[in-house]
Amino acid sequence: MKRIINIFETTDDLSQFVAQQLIKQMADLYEGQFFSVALSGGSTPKSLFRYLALNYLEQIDWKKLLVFWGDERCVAPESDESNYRMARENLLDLVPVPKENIFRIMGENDPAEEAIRYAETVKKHLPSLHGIPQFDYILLGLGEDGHTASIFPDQIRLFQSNRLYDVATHPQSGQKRISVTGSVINQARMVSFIVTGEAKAEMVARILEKKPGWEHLPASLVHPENELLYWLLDKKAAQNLHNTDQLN
């Protein structure tokens, strides 16, 4: 695995980089081939999605995208907390992704049953490697507690789950969530952590500089086996890093 750390002046600069990644990765698709992406929730992806919709409507071949989610809160799709709603309002309603290419996690359903159903949906539409479906691109966020997707430090065992998607519980609110697990994350062809803001700076430095306790954080377990891992940071999120050249 090759890890690449990129630091950007602004969120728009970061978003532009992601757009160029998509364009480059999709350039060689042959007729009838699709590019699969698993989206993340959160404020930074919201800015990214809006940027892509406003600035890359023509440049990205949206009809060749297969859109999935890495995690979802167990709420109705019209809820303010829904990752699907956020992506729909800020991206999917604004670009020509065919509706049949959008595969949402149905957060309103029974969590255990939905985790199984969604895993089967992913398996049906993605190629498999060693029996595990392979996304072309997974976008991940990073929590201030070191969680990623909806795998929290007190449930780090879910990263090693033998299921493709599993049920997680938010440690404070008790809210149920459905999350992709580590086997799928680490099977992806490309993974990008997208992290912005001063509040994330301590956790970014702890993981990337391997400070005490780093190995007990879910985000530290992300090691794609096949291709690339990007850490895409704004200057505030990267402010506690010392020598990024040595970290790559």
Contents of the next structure:
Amino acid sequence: MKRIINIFETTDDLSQFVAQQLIKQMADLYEGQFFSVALSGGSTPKSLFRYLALNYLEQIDWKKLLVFWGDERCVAPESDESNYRMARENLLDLVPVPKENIFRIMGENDPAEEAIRYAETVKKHLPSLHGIPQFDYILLGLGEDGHTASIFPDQIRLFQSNRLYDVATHPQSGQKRISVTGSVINQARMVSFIVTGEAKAEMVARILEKKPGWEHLPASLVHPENELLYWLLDKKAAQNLHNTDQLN
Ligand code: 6PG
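Since the one above is the form predicted alone, can you give the form predicted in complex with 6-phosphogluconic acid too?
Zooming out: every chain and molecule, the one shown earlier first.
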């Protein structure tokens, strides 16, 4: 794995970098080939999604995207907590991704059954390597507690689950979540963490500089075996890092 840490002045600069990643990765697609992405949820990607919709409507070949999610809250798709709704309102309703190429996690379903159904959906549409479906691009966020997707520190065992998607429980709210697990994350061809804001700075430094306890954090376990891992940070999220040039 090659880890690359990029620090950006603004979230727009970060968003532009993600756009260029997608364009570069998609440039080699042959006729009829698709590019699979797994989106993250929460609030951070909202500005990225809007930036892509407003600035890259023409430059990204949206019809070649297969859109999945890394995790979803077990809520209805119209819920204001739905990662699908956030992506739909800020991106998917604004760009020409064919509806049949959007595969939402059905948060309204029974969690255990949906984790199985969604894993089958992902397996059906993606190539597999060693029996594990391989995404072209996985977008991840970072929680202030070091969680990523919906794998929380108190359930870090889920990262090693033998399921492709599993059921998680938010440690504070008790809300059920469907989350991608580590075997799929670490199989991806490219993984990008996008992390912004000073609230994440302490956790970013703990993970990237391997401070005490770093190894017990789910986000620390993300290291795509043979591929690229990007940490895309704004200056505030990176403010506690030292000697960043030595971290890459
Ligand atoms: C979710 C996300 C989760 C998120 C982090 C960061 O469903 O909430 O997938 O992993 O990326 O919690 O969330 P913010 O971007 O809101 O800080």
